[in-house]
Amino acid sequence: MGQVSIGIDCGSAACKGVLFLDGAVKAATVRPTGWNPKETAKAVLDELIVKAGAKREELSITATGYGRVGIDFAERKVTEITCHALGADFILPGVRTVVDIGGQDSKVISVKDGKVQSFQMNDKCAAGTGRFLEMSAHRMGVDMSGFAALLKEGKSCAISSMCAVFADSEIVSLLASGKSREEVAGGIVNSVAARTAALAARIEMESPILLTGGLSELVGLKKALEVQFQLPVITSELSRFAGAIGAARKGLS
């Protein structure tokens, strides 16, 4: 085979992996992280090897994400900020801003030529993260696909609580007062977008903007971010793999 590299991005919710061959994504996979990031990362690695028909001894493996510390079979471990910037530049050449809303944190990264210029991260509060959206969807009796369907109506109401715990109570109160699930779902996403915009205001934000992570597939979130930023936000079918792609590229440098 040609020049082969594997990147594994093990986050709090999902473990993503890509196999890079001669500068292109040859294979990609994702699994729920579960309770053991190391075992999940090993399963991701094994699946990539099978998909690509590669041999373990041919591979360079780089790990990123919060679970990278326990991935002892990786030759190198790199921070997710660095990897998201490098991966985003592959997905969208010339990208200047990366917005990543993950399971346990959210971050906005200023990028130039694939390198981090500055960044802001929210990792102290669940509100504004993917976990908050999942909890809110569960509270309304739907999964994330059902939540996405609720957003298609384009309705919303105000969510004033700035804490995930209090916001959960506010959601219950709003539903009890007669607000529709469509309105509440819209309010939740607008709240997350507003928090993300507050992070973005602390860096030098420029277009083009790429939304990465699993929530990049949530169309309602993309639209809410565009309203907050007053700028277009781009997504890609590879967006959720940005960190893993960056890790794989780092393994080739």
Given for the second form:
Amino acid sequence: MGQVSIGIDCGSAACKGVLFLDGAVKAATVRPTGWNPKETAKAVLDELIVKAGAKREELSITATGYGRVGIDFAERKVTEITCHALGADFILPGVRTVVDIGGQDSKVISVKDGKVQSFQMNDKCAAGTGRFLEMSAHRMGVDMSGFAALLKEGKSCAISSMCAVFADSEIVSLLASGKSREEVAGGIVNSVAARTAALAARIEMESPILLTGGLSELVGLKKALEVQFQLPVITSELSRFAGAIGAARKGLS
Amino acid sequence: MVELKTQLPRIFDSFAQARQDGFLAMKKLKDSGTGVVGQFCTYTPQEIFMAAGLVTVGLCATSDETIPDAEKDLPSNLCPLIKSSYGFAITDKCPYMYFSDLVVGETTCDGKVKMYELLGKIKNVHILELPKRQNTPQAKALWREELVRLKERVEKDFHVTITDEMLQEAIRRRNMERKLLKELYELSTLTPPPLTGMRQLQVLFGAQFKFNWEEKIKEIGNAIAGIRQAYDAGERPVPASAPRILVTGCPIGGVTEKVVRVIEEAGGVVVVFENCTGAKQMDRQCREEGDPLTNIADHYLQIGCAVMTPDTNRFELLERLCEQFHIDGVVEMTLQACHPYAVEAHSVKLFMQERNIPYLQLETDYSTADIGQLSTRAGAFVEML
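I have the form predicted alone already, so could you send the form predicted in complex with its partner chain?
The next block holds the full complex; its first chain is the one shown before.
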């Protein structure tokens, strides 16, 4: 076996892991972070080892994400901003902007040759994050795949609240006033996209733009971001593993 | 004349040991007949109090303990430094605020100015009108007039006479203190620096709570000698590869040490502070020849702070420090709802961009709830350098 590197991206919502061998992703897995990030990360590691038939001794492990602090079996810990940039450059070589909407953070990163040039993150506020979308979906009685289905027709309505807590009660009144769930879901996604565009306006955004993180699979969000940015946004099936891939690459460098 | 406060506050018995010790130390000072002046700002001309034989203490609070009390009177969306300082005043929980016989404030930012009005209801407060311009003859004349008024207030409240000779001696002493503290932080021009930013901040911050001048001077001198000796003996507390960070922005110390901690835990090193407790205050010497009150007025008015417009001196100092300390990155700490620094942050960002120096703004408050977010931001910044 060649050089094996494992990257674990333990976020506030999901824990992602990839096993990197000879410059390619050999195995990838994801599970909910739950209440014990350390144990979840260990389970992710074990699963990757079994999948790839690797030996524990020959592995180099790099941890990133909010849970990285507790992952004591990792050789090194790197912030998710550095990892997302490095991972995005693997998924889409030459990427210049990375947009990551995570569980409790959203960030826009300016990248060159896989290196962070500058970055902007949301302030200490849930509005515009994945948690906000999840909470809103829950309010409408659907899970994230149900939420994605609501976005298919591209309907929308205006959500004016800037605060996640107030937006939550606004959703309730919009539904009560007879707006359809499709319209409200569209409004929510647009408000997240508008928040992200406000962050992006503070750095120099250049194409190509890659959307990473768990929400990259939400087609409606990608479309809403394209409208806000007035630029094409690219996603990939590896997007949700961008942080983990970046961590694994960091372990090789 | 004011009556010097010497009794302990009524809630003294409820305090933990460390706080009781703080009160008892101040009481001892008060029992010896020494008057105490509390100040908030680097613009306060300490020489005047020193000349009068008074002890000066810093009243800018640095913990969130009394913020809930303060929010009974003040809006929650206000700078934590203002809320916390006011909170300590109304709860009698800070020995320095409690034992201050006179509290001096300036017309710096709007939040402080209005808070001082409320503070004036419970403490003996004197407000100096600080101009927003630094170079017009009118501003200079006004500020000197204000210092005359302050001198007269001190003479009346503490029943003393302050002569020019006393002021000259105070200028000489304060200059020596500035020179020594500058010598201390300039040790970090070395690569690698002989001390961490945490250590540097603790010395700079701690210096304002040492009330015996001779002892303070000796301690700072010993600290410099100790650091030099250890470095010469080969001790390297910071690796040579650590990116060198300049910290700027709002007053730092106490709970906001967290900003320095996250930078240094991420592998960077803070080599210089362009904050009130750092270079802002120590960088220049006060002129010693000529009319002492004019010299003091001229000296203090030139401090670069975001309350001034235009704030040319701050940018001049930032540029000089970036070169002198071989800065790899600048981190600006702004406190929530501090409009002067938060708005000026954009100008600092552009200023650094023009000089190709990476810049990061971190907004924080007096809580510890944002350590995770701060360390991710600071960590990514250090990794980027």
